[in-house]
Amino acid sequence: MEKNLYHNRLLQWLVYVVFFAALAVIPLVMDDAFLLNQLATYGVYGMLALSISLCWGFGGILNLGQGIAFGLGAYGMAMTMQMQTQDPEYSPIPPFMLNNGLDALPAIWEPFWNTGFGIALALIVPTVFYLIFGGLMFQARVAGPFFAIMTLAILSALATLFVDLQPYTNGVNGISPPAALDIGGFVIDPYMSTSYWVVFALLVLSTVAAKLLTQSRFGLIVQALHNDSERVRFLGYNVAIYETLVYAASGLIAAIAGCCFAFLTQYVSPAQFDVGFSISMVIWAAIGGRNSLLWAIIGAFLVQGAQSYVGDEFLNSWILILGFSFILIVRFLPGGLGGLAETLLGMVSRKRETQESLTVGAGEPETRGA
């Protein structure tokens, strides 16, 4: 029986902890700030990736608006920084919250004078949310292409509510917290390196979580889900609870990444609502390998890398080049990169078992004959 290397769970780990420590040595030899606040971004848009392959991946199920708990979890960690700079007393109200005719505080801004109920908030209402709407849609049993399409006019209609609710929100003009996110004293300032290592300890949190999560028990039946649901629904399971709890935890993923691109940016829009985003996020994880975790990164970070060195020699011709770099991956590489490592390394397992078998047979005469 062929055993290929690619699915030993040893080598795994072991490739996981050559790759993050690579990450980590970064900063202890770099001091560009602006370089490291890139690269920095490059760990959100990993988490992002490590989450669509968590859904679609491992679990079947394809998301075209993982933006939803992006921009919630980006809008409730700026409203918390937001409140951060205003005083109680004497400047309770964001300035342009009074641009927009309001003289009081809307209640819903309320908890985020607290920051770490503010945070919490900013990571359980997008979860809550995919809770809710992923039960409905899974008990109803709307799965596929369906389900895509109900994602994307939910992406699309969050997208149009916090641009019409302008007072609340800004608009599309967006909200820019004037300092940086302060928790209890330790100020994680976008152009230091405090804030790589806040990401990188993030993506390593989430990438090792999902992991365990795919090797339990539940992740699994989850697999076991997304090759054939409907034979895990004959075995007795509930199949809707599986896919929605899921679909949650890569919305708590995507909701982790959306706080760090706010501290990141000090800033947050109705773009990080955008449909195009979203379904980049499918291409990154796509073209990285979506049947794996770390290789969905590994395509976030070549995907951003080459748009934010090639990109601007070709402007608005890049979307068309990263369009037909993922028509390339579905036809000839359905696996993505991941894949093909896979592919490589099973060739090299036949060739090693060959080799053994072959060692084995010469050696049996001289055995027998012994």
Second form
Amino acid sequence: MEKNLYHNRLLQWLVYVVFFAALAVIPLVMDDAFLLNQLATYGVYGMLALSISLCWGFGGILNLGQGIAFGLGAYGMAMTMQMQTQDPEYSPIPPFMLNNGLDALPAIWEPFWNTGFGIALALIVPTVFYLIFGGLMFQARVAGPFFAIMTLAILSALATLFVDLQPYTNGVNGISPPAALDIGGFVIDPYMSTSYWVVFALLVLSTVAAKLLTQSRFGLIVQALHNDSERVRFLGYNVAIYETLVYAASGLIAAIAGCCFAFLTQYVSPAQFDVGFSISMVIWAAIGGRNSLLWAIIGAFLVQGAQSYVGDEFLNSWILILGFSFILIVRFLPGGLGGLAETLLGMVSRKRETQESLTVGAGEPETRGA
Amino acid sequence: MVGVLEIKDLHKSFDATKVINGFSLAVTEMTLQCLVGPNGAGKTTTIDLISGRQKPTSGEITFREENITGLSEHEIARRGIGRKFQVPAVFRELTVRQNLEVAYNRETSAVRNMFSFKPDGCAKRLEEIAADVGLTERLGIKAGTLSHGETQWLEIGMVLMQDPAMLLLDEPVAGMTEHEMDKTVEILNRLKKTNTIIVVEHDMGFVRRIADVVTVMHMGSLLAQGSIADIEKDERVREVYLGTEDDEESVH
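Got the form predicted alone; could you also share the form predicted together with its partner chain?
Then the entire complex follows, led off by the chain already shown.
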């Protein structure tokens, strides 16, 4: 019987603890504000790769439009931050609206006067959007490449919409709130370790929640429908609801990432809805290993890290290097780096097992592999 | 007599082809009813129509005095109809244990299942059924690595985990060895004491060993129904079906 250490649940949690402990040490030993801000941004990319891994690797739903939730979340947060710097009496509307000929705050901006309400909207709007869109698609049994193309179409439509609604969104220039996010006196300065800690905590929280989701009965059924969704229906499960919920859960994580991105960069623009950016999220997850939440995060760190430090050397040819590595991974390592680790650990575990059975004999096979 | 499952004047056409043509059937509780007939008689389509995979063109299907015509697959499954496919459909990437766990469908709500890890009673039932279908030793391995016969048993086990009021088994012994078939006969004869079962089958030798009632279909309608002895005497049945069956057997 095969006992691969890679599949040992206890060991998996242990690796998560070590990984996040390592991330927690960084701000204690490093006080370069610029670098810390950059690393926090990587945390945002990690969340996005995590959300892709949950949706695609785990749920089997290829999603090329994760920028939908990311962008909506980022805009919601940027609008909240913008309104924090406005005053109901003296400057009730953001300057860019005046330049675009508006003389009153549009109704859609009104809820963002309240910070808590604004942040809630930044998370709820994309999640509800995913629930409705996913519900419609999965109920009609749209799947595979057709669903992926639909997400792309919606993403492009949103990008165009946000450019076109210039008076409300400041078009291609985007929104750049002049001050850091302030939650009831707690200021998240993007160039202080606070922002790193907030992103870190949210990354840990979403990873643990996603991991628990995969280990629940819901997770087991999603795994089954990833194998053969037709068969799951005949067991009495409403497949469309399961698919919609796993898609929406991944959307919620991407929306959280969007919020973090907005307070880290104090800037949001239609570039967040860029098709290329959403596709690179899929590439991070594929290179790291889409079947593993943790490896997908590592994939985002590696690719974005390489882009910042190696990519500068190659400039325009970076996208070629990225594309080429993607092809290599898809061809030779379909499970990504995580899949490689799985294979290697499987070989080690088997070797260990053979050695033990040689010394202990064939008895008590159940005590091994703990 | 009122059956647990009643089919009245069922019709199903694919474009111009009439596959089911005015088929009616009543299934009594705690019996094992075999659905036999030559290729293209509409046996599997009948199972598809009962389980909701296909929607009938016209006609009515009643289960436990409730009209289930046109309900979707999961709604019919929740009413207690479990089905096994002709080509065994198991989750190949999951372990045998996980396959059985998925089939334990006491709770089907997605939201409640998010907060559930070990459902009550699942482990105990799983051990019993694994022993019933002879897979206790294989629980830890991936279903994709099982032999063909074992895959068939796993799927029967999955149907049992659902604790259904009625089992629809589409060719449960297809591709099995003589020994594996003996074991399946034993399993089915045990199950029919407590379950209502419909088995679609080609192999008359197998039918003889399990059936309480045999229903013969031909060209999408009912040709004959009765005990296996009655059916084997029936001239029309011999003509359309058993004749060719005998030819096949003489080749073996």
